[in-house]
Amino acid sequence: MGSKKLMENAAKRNDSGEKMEEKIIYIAGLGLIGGSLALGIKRGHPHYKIIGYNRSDKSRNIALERGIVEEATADFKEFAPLADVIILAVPIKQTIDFIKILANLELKENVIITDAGSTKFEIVKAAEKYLKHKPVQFVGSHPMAGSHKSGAIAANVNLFENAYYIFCPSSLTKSSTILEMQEMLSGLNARFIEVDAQEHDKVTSQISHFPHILASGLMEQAGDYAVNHQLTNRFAAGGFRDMTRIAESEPGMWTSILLSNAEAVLERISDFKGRLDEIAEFIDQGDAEAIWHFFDNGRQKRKEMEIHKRGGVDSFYDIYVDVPDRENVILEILELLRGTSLVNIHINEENRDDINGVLHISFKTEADLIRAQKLISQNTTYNVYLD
């Protein structure tokens, strides 16, 4: 479909015949988070148009079979001038050099432009160098939602549900630009939070990306020590597992953001040696009371914070069943769960012998958590609870 064609066709009336808004949604990055994206504004949206750059053919090919986009292109100029909302969801640096592009392009006046990046205040920058003579909006945008599975093939409806979607305003962001943002994207079902660029990327530096310099750091050392040392690999289960779940990420994503956000990360770091140093004397000196209150402390702060509480990068629904050692229990579970939405599952397991394990199982909605718990506690005589 060329570009006239496309432009006729956003044009569409409701079942009385009147003309409903036109809306034009270009998404660069048929990913994970670009296609998701596409889903959930189509959700609340059927008439907008929406349509998409990748520069893979295999995603482009993707998107356009599952109804993800109804266009697609792999050239990213040629569907930007049609556009009344361009996202960006490519990798940080791929995004500063599409603003770039943008800043020659001829594009619709108070076109809104944003971004899916995860960090803000180098985006943000960019935008207001290079856009700030043209007539458009800029917001920056960070999705905090993700997944261990990638590309467009793994894009859900339901990724953005009970997740934070951060907003971090411009000097090109207007007063209504945030409000037209939260009405495009209603149907992600999304936790919207406004927040400065900088002070964004602050808080990040510190529950997300110094958390993933940790967990590889932790399969590093383990990986090292277990040469010399075999029984580390058999054993490492339980928190080591919970610990290090996250070093499995993109290492790609992942350098792009740390030195789009160096500065902030760097200090995390220098922080938290001075804490390990400070555990380090305690032990050292067999201080007790101190090494006591050093993991009281810590126990009372994670207590104090909003992790169970429905937002952040892992929005889930988690549900706890004790399952005793027995050959297909697990098998059990899952089938009275059939047709059920899972995120994902695994076994709590402490290496003993003795106890029961707990099958950890998360939803991505609410209504499937509470139908579980009704199936498992109904059907079962195993302990149901939830986090």
Ligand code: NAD
Contents of the next structure:
Amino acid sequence: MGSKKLMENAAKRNDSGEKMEEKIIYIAGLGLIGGSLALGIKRGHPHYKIIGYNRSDKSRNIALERGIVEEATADFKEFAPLADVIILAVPIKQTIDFIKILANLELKENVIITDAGSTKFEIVKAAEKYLKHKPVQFVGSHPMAGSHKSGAIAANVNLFENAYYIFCPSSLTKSSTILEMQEMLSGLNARFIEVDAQEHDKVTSQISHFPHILASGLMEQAGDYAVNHQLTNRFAAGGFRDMTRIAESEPGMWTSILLSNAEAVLERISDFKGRLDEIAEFIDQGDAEAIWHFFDNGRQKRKEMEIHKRGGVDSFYDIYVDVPDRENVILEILELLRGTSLVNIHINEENRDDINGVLHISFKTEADLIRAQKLISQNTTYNVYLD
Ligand code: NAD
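Shown: the form predicted on its own; wanted: the form predicted together with the named molecule:
Now the complete complex, all chains and molecules, led by this one.
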């Protein structure tokens, strides 16, 4: 479909013949993030035109087949002049290259340009530098949800449900820019928040970038150790698995994240080295009290964090059940809870590799929680506790 046809199609009328507000949203990069954003935008605004760019045929064709976009191009420049909003959902370095290309294109006046990159300062800085003479708006974005999967095939309309969607304003952000973005993204059901780009990069270096380094480092260490200690692989269980899950992430993305946030990441590495030296010293000196405080401090800090809330949403009513590693045990408990609505259920093995698993069930109401506690205690021999 040519550009003219796309523009005509964007002007639609509803059943009463009134003209609906129509927008053309151009998503460059139809991978996990770009594809999921497209699906979420469409859910909130079925009449918006969503068009896309993708370098490879594969995701482009999948995006068309799945109805993620209505039109797709392999030439980034082709659709940019048509768009009311341009979302760059490609790797960080490519995002900056596309910003440079946009600087030399004839775009719609007041077009909103945004991105999805996992680091923000370099991108916001590039937009301010290259777009400053153009009549455009730019706001940095980081939709904070992901998956180990990639490509349009993995796009999921619910990916950003309850997730933080971070806006990092630039000198090209107007007071209305973020409001317009929130309106456009209403179908994502995300939680919007505004953060300075540098502060974003500092905080994510601590809670995301550095943990990825630790997880991969731990995996490398254990893998090397397993060469001469073969039981390493066999004994690694729940706790080790939880600590290293993110070591399966895509290496290319993480390379660009570390390189675009080097200063903050290096600072966190240096801080952690000091902490490792400290605990090594306590062990070397046999200082039981200091070691106890080290673990107690970690335990207290973890309890205070939002990770105890599901997806950051305020706490549900949680119950924990010690369950033996036996066939049908979960089915047995679920059968008892028939008729009670569960919010979430998972098995937590982290501290109990050698004994039981802990079945963690969340309920919406206190009444459901009390009912469940009673039913499980009365009908099984399993330990049931609330904290
Ligand atoms: P993805 O691999 O699923 O998709 C990336 C897309 O970019 C693909 O469509 C690919 O064809 C395209 N692409 C890659 N290199 C390109 C190049 N040189 N030129 C043109 N196109 C290119 O990755 P994704 O997870 O959707 O990541 C996209 C962006 O979102 C990245 O900036 C990433 O930092 C950010 N992000 C990722 C996550 C996550 O967990 N996956 C979370 C939040 C933000």
